[in-house]
Amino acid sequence: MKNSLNRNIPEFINGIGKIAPFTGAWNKLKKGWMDELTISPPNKAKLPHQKKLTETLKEAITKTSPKDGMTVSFHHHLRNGDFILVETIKILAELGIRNITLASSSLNDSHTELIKYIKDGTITKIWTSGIRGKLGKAISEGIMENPVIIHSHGGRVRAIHTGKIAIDLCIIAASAADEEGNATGAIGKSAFGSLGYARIDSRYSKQVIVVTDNLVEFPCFPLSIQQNFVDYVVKVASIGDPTKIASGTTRITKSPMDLRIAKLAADVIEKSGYFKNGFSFQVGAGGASLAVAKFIRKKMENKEIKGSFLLGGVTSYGVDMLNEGLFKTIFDVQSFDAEVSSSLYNNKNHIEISASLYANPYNCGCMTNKLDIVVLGALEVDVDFNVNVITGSKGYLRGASGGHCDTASGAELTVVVCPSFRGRISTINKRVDTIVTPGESVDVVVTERGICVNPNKPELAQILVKAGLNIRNIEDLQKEVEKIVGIPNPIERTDKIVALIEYRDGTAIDVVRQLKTVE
């Protein structure tokens, strides 16, 4: 069957089940109500003065009862730091564990060394946000059975609300916890800031283990993750390399296409009509979009402009923005670097909220449904403004959904900046291979070649013209940037299918088939 957006979607796939297809960025939510079938959290015990503390992370894991076909949960906020994850899965493979499903709330580089447990029946599910690195390269390649679901970040969320993901065993590291596992990633040694994705998995998981590096006094403050949800707790040598989970101050780019990307951009919101007192902002932790913030920041400045919030992922820049008044609160569901985390603990205006807060689809307040603007990447976009932000060129699983299609679907102007092309591959093209944010919900898309203001949205484009600004057809754009560097080869895949890439709302928006030739 074909979706709203003309994509092949099987009726049904094996591992996975009946599949719906996207019909549109608010067509299912336009009621106000769900269909589906919500959960309610686990009941669960414990006698008084139990103790929680176990000796050894296999001590914790063994107590849970561990059993074939389990889902584990893990969430991202160390990234490329991670050390529990892959112990995790080493102890349930050593105790014999098997036809596990990996729910973590995406995977990294770090995580490479679940290739191994792939291939010997431990891991035959996984739900994630992102893959990277060889373990998304294998993926493409077929070495996996069932294929992987992508959510973002609110999908997620909702897909845990539904039992589609039904957590047996949550395992969250913690920079510092507790006794009774009161647990924050805002102080310690290994400090990471928010732990905003955990908080979810912690309320509806069967069983609940915190393992930290830093043990402190009760109670253990702030309460990011709370003891009544939580069943053991276990100290560990270290939970992560500090170095890879809070690496300084994240860089601008000095790139000088970047930059003028990122001025476009920064113009295009400041004569859309959105950029005024009280006005709310999202950008992303990469160099170029932290430049729009470094514009951004001056602009308002200049102007004396204060916004209402910042959102999102969080770098130490959106901190410097709210010390120095620009915008009068920070909602801080994943923390990019080092000066954040001291921020979080310290600033009462610095708050860290959950990923369900954020964004999740099946509730009546997700902040992303208040946000004013929001500026976003792109791997590629095609003439109907659609996003792809999970393959590459060659059209391996190399990226994430994040909150990508999240902050796009609730911002009232949604900007996408990416180059027209890289390494003599075109950004702009007329079909994207996998489309994770559909275009409906893109409003401008800014490159250094010019300014391209979805059809959807005429007053936009009408009013940027009048600014003088270089409005570009799409079409016209994507046809200059074929002359330059050519058409690519096709990627060949075959009919198997690798990923299911999930709208926020459940529905089916694309699927990754997988590759024929392989590097």
Partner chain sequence: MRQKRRTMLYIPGNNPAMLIHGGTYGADSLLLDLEDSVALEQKDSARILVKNVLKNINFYDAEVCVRINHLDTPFGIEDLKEIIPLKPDAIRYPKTETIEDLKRLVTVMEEIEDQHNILHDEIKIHIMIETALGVQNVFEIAKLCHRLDAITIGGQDLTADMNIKSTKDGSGIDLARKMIVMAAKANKIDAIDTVFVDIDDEEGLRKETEKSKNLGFTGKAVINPRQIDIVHEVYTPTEQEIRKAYKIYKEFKKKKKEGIGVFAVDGKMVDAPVIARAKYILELAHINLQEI
Given for the second form:
Amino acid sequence: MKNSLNRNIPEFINGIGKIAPFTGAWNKLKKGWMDELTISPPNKAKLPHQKKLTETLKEAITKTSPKDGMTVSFHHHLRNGDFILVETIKILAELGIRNITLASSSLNDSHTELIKYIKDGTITKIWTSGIRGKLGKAISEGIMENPVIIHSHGGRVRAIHTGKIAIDLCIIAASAADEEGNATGAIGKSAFGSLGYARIDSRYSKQVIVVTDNLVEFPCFPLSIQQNFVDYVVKVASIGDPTKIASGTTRITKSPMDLRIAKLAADVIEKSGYFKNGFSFQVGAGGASLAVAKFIRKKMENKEIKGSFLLGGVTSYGVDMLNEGLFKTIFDVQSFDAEVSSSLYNNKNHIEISASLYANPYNCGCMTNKLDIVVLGALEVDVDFNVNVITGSKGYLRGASGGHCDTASGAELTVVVCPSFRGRISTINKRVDTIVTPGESVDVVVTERGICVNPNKPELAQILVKAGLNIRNIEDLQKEVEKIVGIPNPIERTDKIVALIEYRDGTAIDVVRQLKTVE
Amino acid sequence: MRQKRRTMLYIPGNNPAMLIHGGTYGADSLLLDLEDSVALEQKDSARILVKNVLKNINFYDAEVCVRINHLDTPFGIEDLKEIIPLKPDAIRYPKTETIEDLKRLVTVMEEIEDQHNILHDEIKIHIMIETALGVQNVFEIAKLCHRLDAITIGGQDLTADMNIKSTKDGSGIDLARKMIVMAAKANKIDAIDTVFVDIDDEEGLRKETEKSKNLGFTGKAVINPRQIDIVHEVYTPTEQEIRKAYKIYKEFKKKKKEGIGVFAVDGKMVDAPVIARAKYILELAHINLQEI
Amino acid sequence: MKIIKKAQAGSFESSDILILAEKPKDTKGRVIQLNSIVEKQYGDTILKTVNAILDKFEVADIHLVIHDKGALTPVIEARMETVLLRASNNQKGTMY
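Could the form predicted together with its partner chain be given as well, to go with the form predicted alone?
Then the entire complex follows, led off by the chain already shown.
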């Protein structure tokens, strides 16, 4: 069947079940509630003064009585420095557990070893918001029987509430924890900041193990994870590689192209009508997208504009803006560098939020719904403004859905920044390889060769033209870029589906099929 | 409207990535360089690359100039033969020292233009003054021919030629700067200031650009796209300046209808030079004079 | 045009292409080894561009080793022209 974006979606996928096609960015939400039933969190009990501390991770895992076919969940706040996810899977494999469903809020280069456990049948299903590197490559080439399900950060919460992701065991790595399992990522040698993605798992998982390399005296605060949801606590030597967990201060790019695009995007924002006192703002942490913050900061200072809140993945650049008084508050679901952790710990206006408060479509007000302006990156955009942030130019899974479609859906003004082509690879195409964010939720695409406004926002286009910005028809831009770089050979794929791309409301926005030729 | 030359971005002629994206950084003018940024053994390579890029790549609204090698080198004549047929907006000639230098360039250009049926005033000429001798002769050179459209001071070569240390305040080439501006203004052509080499020193660039502007330079050469916005900011009139210019120009239009040439605005006399300045400011600020 | 010596043009930089040309050792015709970061998407296009320039300069026998870092067609054409002029000893106005 075709979904409303004209993508070919099967009605049924083995191992997943019946597939509901995407019908529009806000179509399901209009109803005001979710038809799918929600599951209740598990009922658990402990006797007074029962001990949770265990000697080793293996001992703790054994105590949870792992079984074949179980679902194990992780958070990705340790980024590329994560030791715990692969270690856990290794232990489960040693215990002879098979057919595991892996549900990690994201997967990255520190998880390459999983290929082995996929090939030997330890892991047979995966839920994640992103997948990169060699693992993404292997999956694109078809090493799994069942397709990976790619969800957004908000969509993951919904999938847990509905029991689509029914977690048996949740492993939470924390940079500080106490013997009862109160835990945080804000302090310790492996500090990583917010634990936003782990909170929902801790509430819905049948068993929860907190793993830390920094066991502190009771009570550990802030209570990012609360003891009443935790079964076991383990002290290990190290939860990860600190140099890869938190990078140093995030620096603004020096790439002239990224800076040029960022400047143009900041001009768009300034003239859009949304740049005014009390505005809320989110930028991605990458190249051009973060650089927009640099220009917005200057414009705020020049025009004496004060914002309300900064949202999302937070960098030290955002912390600086908070400290300068340019914004009142930061809502932090994920922190990107070391300075952010200490701000989260010390500044009462820097508030840790869960993935549910951040972006879950099915509650009474996620923060993304209150967002005025968001700036997002893209691997490619098409003439219908659909955005791909998951498959690269060779067709491999190599990115993350993350909060892309959540923020695009919520913000008053969604600005996508990208160069019109990278090297010889076009970024503005007739049709994106894979849709993650639907075009109807994207307002402006800013490239170095022109700014394109979604035809569903004619007033905005008018305002920006009047302000003297280089507004262009996206089809013209696409043709110009195609003329510069030439027409590439199409990506050849088989019929086998290797990934299902879920929109935040749980419908299927796209699928990724297996690559025919491997490198 | 006259071509603005607030910024002139240097692009090394043998660098494909920079050439391809040259037109997207917002510089008023681009300088595709075949001279000092190209190694002696890559002169052919750069020449052919620039030729192909001129043919195929869109530079949008930017003025496109090509800096060729001096005709005293074994490269200059080949540069002209290959580049002239593609009709860039201007040829920039380095190390101009005497009127003979410029005369020779014009003669060679005209010969090539005749072979390709190109009119003699289609391609402008920019010269660079980079030696003490050039500075001494700049007044003579500046008035030599109508094709000459801009004079640039080459600060680094000039300090080397004068055998002085290059300082951030540029005190050693202060007189040269002033002479070049004066020679340019006397002939109603543009004067472009030399590059500021420390690309990470944004405040230093801003200060030097303010100084250039006050001296009378029409713009500044830049070596990195990141410098463009700062120079443009300095050369962009302030809101106060625009308001004043607007008021003057509006009054001028009104008085013109009434047949009055000289009048006063806010108690200050307004005559032709003041009106010309107001017009220039309004144009820099992208304000349509017809609509005033 | 006859290839009489070894020559190279271009670079390993991003958006550029490095081309080495020489006389084929024993064989006749065109031997082209292409290595490109965009081979999957543009391998055929690049070879088409290369052959078109060889046709234009009437080069029948040549051995080319090409390393492409995502160069656009006008850049490939320029580097091809340069390397052919150099390998046939027809380069002008350069110290190459």
